[in-house]
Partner chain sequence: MAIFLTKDSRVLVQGMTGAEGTRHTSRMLAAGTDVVAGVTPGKGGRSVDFGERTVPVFGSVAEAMAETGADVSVVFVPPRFTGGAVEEAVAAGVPLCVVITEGVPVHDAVRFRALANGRTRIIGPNCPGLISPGQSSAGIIPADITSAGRIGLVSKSGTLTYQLMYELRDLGFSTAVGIGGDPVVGTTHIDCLRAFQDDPGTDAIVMIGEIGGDAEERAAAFIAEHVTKPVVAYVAGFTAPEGKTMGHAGAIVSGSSGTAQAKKEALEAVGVRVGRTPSETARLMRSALSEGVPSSGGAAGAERPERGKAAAYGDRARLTE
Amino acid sequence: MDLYEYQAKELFGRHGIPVPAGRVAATPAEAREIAAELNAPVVIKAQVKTGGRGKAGGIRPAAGPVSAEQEAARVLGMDIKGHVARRVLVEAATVPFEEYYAAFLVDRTEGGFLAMVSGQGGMEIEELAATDPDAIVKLPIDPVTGVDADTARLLAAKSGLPEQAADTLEKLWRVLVEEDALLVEVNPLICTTDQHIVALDGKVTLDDNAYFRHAWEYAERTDSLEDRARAKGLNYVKLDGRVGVIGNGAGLVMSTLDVVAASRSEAISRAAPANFLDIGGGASAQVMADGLEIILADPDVRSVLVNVFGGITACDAVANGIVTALELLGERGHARPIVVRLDGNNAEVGRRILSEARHPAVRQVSTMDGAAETAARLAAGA
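Let me have that sequence as a structure, single chain, the form predicted on its own.
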């Protein structure tokens, strides 16, 4: 489970890792009170479990209490990639002299732990890895010996971090181990003008299997699309595009995402996939209704692509599920165009069922490429 930034920083503070002074607020008035207590310029930061807060306007500077109240009012209730900001972190503004990146994580590929440290922080680590992979030091960590003072100094030296950052790296490793985390990440980890190391941000993913040891971290669940999908037993991941995608089977859904992305032209460049949603092998009416409900709840979605290959569950059953799902959804099922591509077991029967239903939102396309192109053009209004 991902923690909010403020929860991650509470963990950091518990382990002696310096973080900016601040507290979380649920109302603009609370933000004003906290800013007054800090008696310094502050930063208002949306507390959502996703990236891209800055680009979405979810991180705003405020010169004082009145400004903090105004900026908090702008951020609270903001939807960032399907996550609603119900709280903000009001934090003393800290000016970095240098910015770094540091992370410890479970490396599932190698079956161990991995340290990733860079002398360049404050940007998307994926972008840095693509443009300058040598800028990131990657060091496998022995699960038995872990990260001691010598290993932390080695990491700092190899990545160009100052010597005093080694102590913070060692403590970040302890957060990973002692808090049953799968990922501990700081971007940016900064050195201030007076040479102090501070975790300016924080991302921590805990192992759900350790729930019974960390009840406080799990006390507050979000109402994000991911959480709502998880509660319905659906495999859903929010993405940045406009085409909602539903398929039966992870491999088929991944292929569909690729085809949607490849179908884009300059005219429909913004019609990228909006999500990954695998409804599994049993596409019952209720499962299909749940999937469509989740996707149609995403304000970014402009069209929906249902791509199903009939196997154990035949296409006629899937088609009946779609028809029943749209009846269950009522007006919500008419909100955006739904492109359906059926193939495999009983595909012709399934197509006939959809044709006879004559639902105004449904458009059938026989090929995956054609369905992806149609959905992308509808999403772009082209």
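Moving from the form predicted on its own to the form predicted in complex with its partner chain:
If you are looking for partners or other molecules, they are not here, because only the chain is given.
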């Protein structure tokens, strides 16, 4: 999970990393209050989980409380690359003397940790990596021994950061380890004219698998289908097509989406997948019913494709699950066509169970490719 800048900076503050004085505001009036408390020129920063805020006009200076209110009114509600700014961070304006880049991250390629530090900060790191790759110092970090004071000093020296930045680097490493982060990035990390190191921005990605050992309260609960699915323990991602997809296993569901998308032709050009939904291994009747309920609650869905491979759970059990799920759904299960493909263990028995149930919305296709095509055609009304 990505954190907002203000959340990342709260974390930094708790770990003793200097950040500018400031607070988050949800209304222009709050922004005005915060600016008045700070009693200094401020910067209003859109809180969105995407880059390029500055270029989009999401970062605005304000000389005092009155202009802070005006600027916050402009930034709040701003749409930056599809991310709407619902909050702004109101911060004391801090002037950099020098700008650096510092990050610690999980390196998927090597299966370890990596430090990336550069004496040139401020611009996008991808841009710097493309234009001047030698300006970024990359150092693999031993997962067992980690970053101590000596390693931090070495990192600072190698990348041309002042000596006093070493302490901040060591603390950023501790954020990565102690908070179970996959990424801790500061761009820019700055040195002020009076030689103080300050984290002027912050990006932190936390590991969703590590919730159990933290008291994180970052989840934003909304009424979206994704959150409703999550509340039922389902793995659901909303997409923009019309074929609702439900299956068992993340790989198989991803594959099903691809096969649906690939079966598009001129006549059925709008039959893209409407969602990703993985109901996992067991596919019990209740889980199947919950999954179908979420998918049928999406008004964009015109047809549903249930793609199940009977591996550990045999297809007769899966078929019984589908039949019971449709009983649980009652009338709601009749609204749109449901194409079912069952394959694997006991596939024939499973198909017979579904045939004998004679549910009017259900039709069976025995292959994955054929079922995807049928669901796509039905969604297009072709």
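Numbering follows the first chain given and starts at 1. These figures come from a predicted structure and were not determined experimentally. Each form is matched to the other, and the largest set of C-alpha atoms that superpose within 1.5 Å is called the rigid core.
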Shift of residue 164 between these two forms at or above 2 Å (CA, core fit): no
Is residue 360 displaced by at least 2 Å at its C-alpha between these two forms when the rigid core is overlaid? yes
After fitting the rigid core, is the C-alpha of residue 50 off by 2 Å or more between these two forms? no
Once the two forms are fitted on their core, CA shift of residue 341 between these two forms in Å: 23.5
